[in-house]
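Form predicted on its own, single chain, as structure tokens, below.
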Amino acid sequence: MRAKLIAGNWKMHLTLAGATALVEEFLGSYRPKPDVDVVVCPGFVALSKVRSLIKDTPLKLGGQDVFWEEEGAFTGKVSPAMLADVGADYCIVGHSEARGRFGGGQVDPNLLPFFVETHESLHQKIEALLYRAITPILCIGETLAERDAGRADAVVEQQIRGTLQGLEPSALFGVVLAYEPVWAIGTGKVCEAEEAGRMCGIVRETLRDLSDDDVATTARILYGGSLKPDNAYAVFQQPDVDGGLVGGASLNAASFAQIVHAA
């Protein structure tokens, strides 16, 4: 049986003081379970501090992105070696916000070219993370326009194939996938539990076709996108959903604890 995985993506929120307060409050109500893994993904500047706060707990640490080179003249980038050195166990890659695919009007359209993540760059990042024994959490998902056009399944399949094509099944054992419909991220729009489960099933079948039954059966597939305490339990009941990638609700200790409890 696949252990559930709940990952909190703090995005661009919290100073060191805020990160400290959030972790301490969460730990006050967190009750570890052997079949539920919990990861917190703070901003880069808070990674070391958060690691020190959770070092004697079952909580795991995750980065929000990575660059694929170990070192070099890449100003502003964070390498897999740096993540490994600070103790990161997981790293998010390919989040829709890194791809320039936003659910609302967060960014001026003229600035969207700033976000230029591609299948090729994601492939490089995943290989680099696996080399450092850091588990990638690969995000995939469609926009509202793509869903309305009846292309949701095809877009998700294309994203998986475009990124993971060429990786050996042995490598794919170390990858977590997170289905996050772009239209439900930070918008308040809700993907019904049954549809979330169906889309995660598409992810699993694509992974099976790309690799083999063993990889598809053991891979953990998460759902993300306005995941909250009031809908988490129904989503986690879906047979192909193995947990959640939690955004806004992970910034509230009580809400995040309730989601973990639902898992």
Second form
Amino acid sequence: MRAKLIAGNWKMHLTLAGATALVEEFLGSYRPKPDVDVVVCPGFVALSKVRSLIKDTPLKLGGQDVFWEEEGAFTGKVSPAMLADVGADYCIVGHSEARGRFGGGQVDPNLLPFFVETHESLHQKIEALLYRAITPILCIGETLAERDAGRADAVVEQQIRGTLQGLEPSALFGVVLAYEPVWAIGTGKVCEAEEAGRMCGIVRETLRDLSDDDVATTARILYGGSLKPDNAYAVFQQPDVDGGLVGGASLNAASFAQIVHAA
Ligand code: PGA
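So the form predicted on its own is up there; where is the form predicted in complex with 2-phosphoglycolic acid (PGA)?
Time for the whole complex; same chain goes first.
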């Protein structure tokens, strides 16, 4: 049986003081379970602080993005070696907000070229993380326009194939994927539990086709997009959903604890 995984994506929120308060409050009510892993993904500058706060707990640490080179003249980038050094166990890759795909459309279209990811850049990031034994959490998901055009399944399949093609099953063993429909991220619009389950099933079958049975059976596939204490349980009941990538609700200790409890 696959252990569930709940990851909190703090995005560009919280100062060191805010991060400390959130972790301390969460740990106050957190009752670890052997079959539920919990990861927190703070902004880069809070990683070290959060590592020290969770060091004697089963909580795991994750980055929100990474660059693929180990070191060098790459101003503003953070390498897998740096993430490993600070004790990161996981790293989000290809989040829709890093791909310039926003559910709420908050960014001036003229600024969209600032957000660039390609299948190749994501592939490089995943290889570089695996080299450092950091588990990638690869995000995939369709926009509302793509869903309305009946292309949701195909888009998700293409994203997975485009990024993971060429990686050996041994490299992909234990990989985490997060199905996050862009239209449900930060919008309060929730994907119906059964549809979330169906899409996560497509993710698993794509992985099976691209790799092998072992990889597909052991991969943990998360749902993300407006997960809240009142909808998490139904989503986690779906056989192909192995947990969640939680944005907004992970910034509130009580809500995050309830989502973990639902898992
Ligand atoms: P949300 O974000 O829970 O705030 O919708 C999820 C995510 O972007 O990972």
